[in-house]
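What follows is one chain in structure tokens, specifically the form predicted on its own.
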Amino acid sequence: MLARTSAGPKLGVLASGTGTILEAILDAGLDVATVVVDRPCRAEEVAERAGVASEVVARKDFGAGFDRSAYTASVVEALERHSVEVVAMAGFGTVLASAIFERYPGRVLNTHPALLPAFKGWHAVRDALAAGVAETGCTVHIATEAVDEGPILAQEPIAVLPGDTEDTLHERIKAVERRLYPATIASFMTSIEDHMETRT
């Protein structure tokens, strides 16, 4: 693991299980202020031995009447708490409602195993295979209230190959999320900081 930094803008994880992201993330050197899980996961173990403050913002109902407003709302406070500044979501299960877009403008991360806007939603890898695709890939962009929408930050193709199954086709893709993802993330910090310096 890279040497950490606390200069420049804070950043929030926000994350549901293994981890992996959150893992490449701090492996990069990235400074996490938080790392915010919507249930117990292996995630919270990540942040512990990286020494860095989680909190579990447990979703308790996942039926019709979920209050995804007022769950959000606790989400922004736990991230608030921790004073972030940006925003990275690293396999966060839960579509967040208008609140952290509207905190967080333009400021909200998001990886994607696609390149988008071909495939959104949650079966990409399962989508571009039925579709027969030579290839598929990554993508990075600026997240929105509008799922897999958003600008486009960075992208990288990833040949189909014959006798690819979900499986092996998305361990290819995690294989390049892991490292275009924190490298964006860091351009994006660094673009903000310069941006933040030259507003003071």
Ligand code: GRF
The other form holds:
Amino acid sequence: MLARTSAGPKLGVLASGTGTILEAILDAGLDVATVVVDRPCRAEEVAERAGVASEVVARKDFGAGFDRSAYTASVVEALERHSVEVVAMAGFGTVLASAIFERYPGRVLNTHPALLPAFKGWHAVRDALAAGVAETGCTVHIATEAVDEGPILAQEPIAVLPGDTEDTLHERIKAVERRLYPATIASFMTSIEDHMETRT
Ligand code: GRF
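Having seen the form predicted on its own, I'd like the form predicted in complex with the ligand now, please.
Now the full complex is given, and it begins with the chain already shown.
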């Protein structure tokens, strides 16, 4: 367990999908103040089961007219309602605008299923398979407005096996993410806390 007391910086998690990375964050004992999702998804159930408040900031528009700035402002408001100080994206399906990175400078984390800077984007696992690489992996990094960029905090390689499909490879990558991401978040939270203490 990487248990932290609720006295530390408050962590908010953004998710859209099956929520298995969120589950790992919770199982590791990290104290999650709120989970924000952009659509109805299993991550909400995961939060509910753990007794963590969740909010749907519903993305209604997936077309060209999507107001990314207004949507981002709503996500930031939801995080602020729970006094969040560090944000962990865990399979969040909406690219957010600058406001969240301005509100939480250097404090938005992401896990990506490839060895960045290789295979950025939503189809990282598919793209790695298509490229025929022998090895891919996962990356935990500080997120910036530029998608899948920003300082890398941790990386781990994973071999591509003969016969791998996008699903089998992604599942092996996620098994590593479920260990690496909570551990990296925990040390990041400690460094933030130390930094806060030295400022007082
Ligand atoms: C992870 O592979 C993460 O890196 C990517 O989306 C996946 C989320 O998995 N951005 P889950 O929905 O938590 O199972």
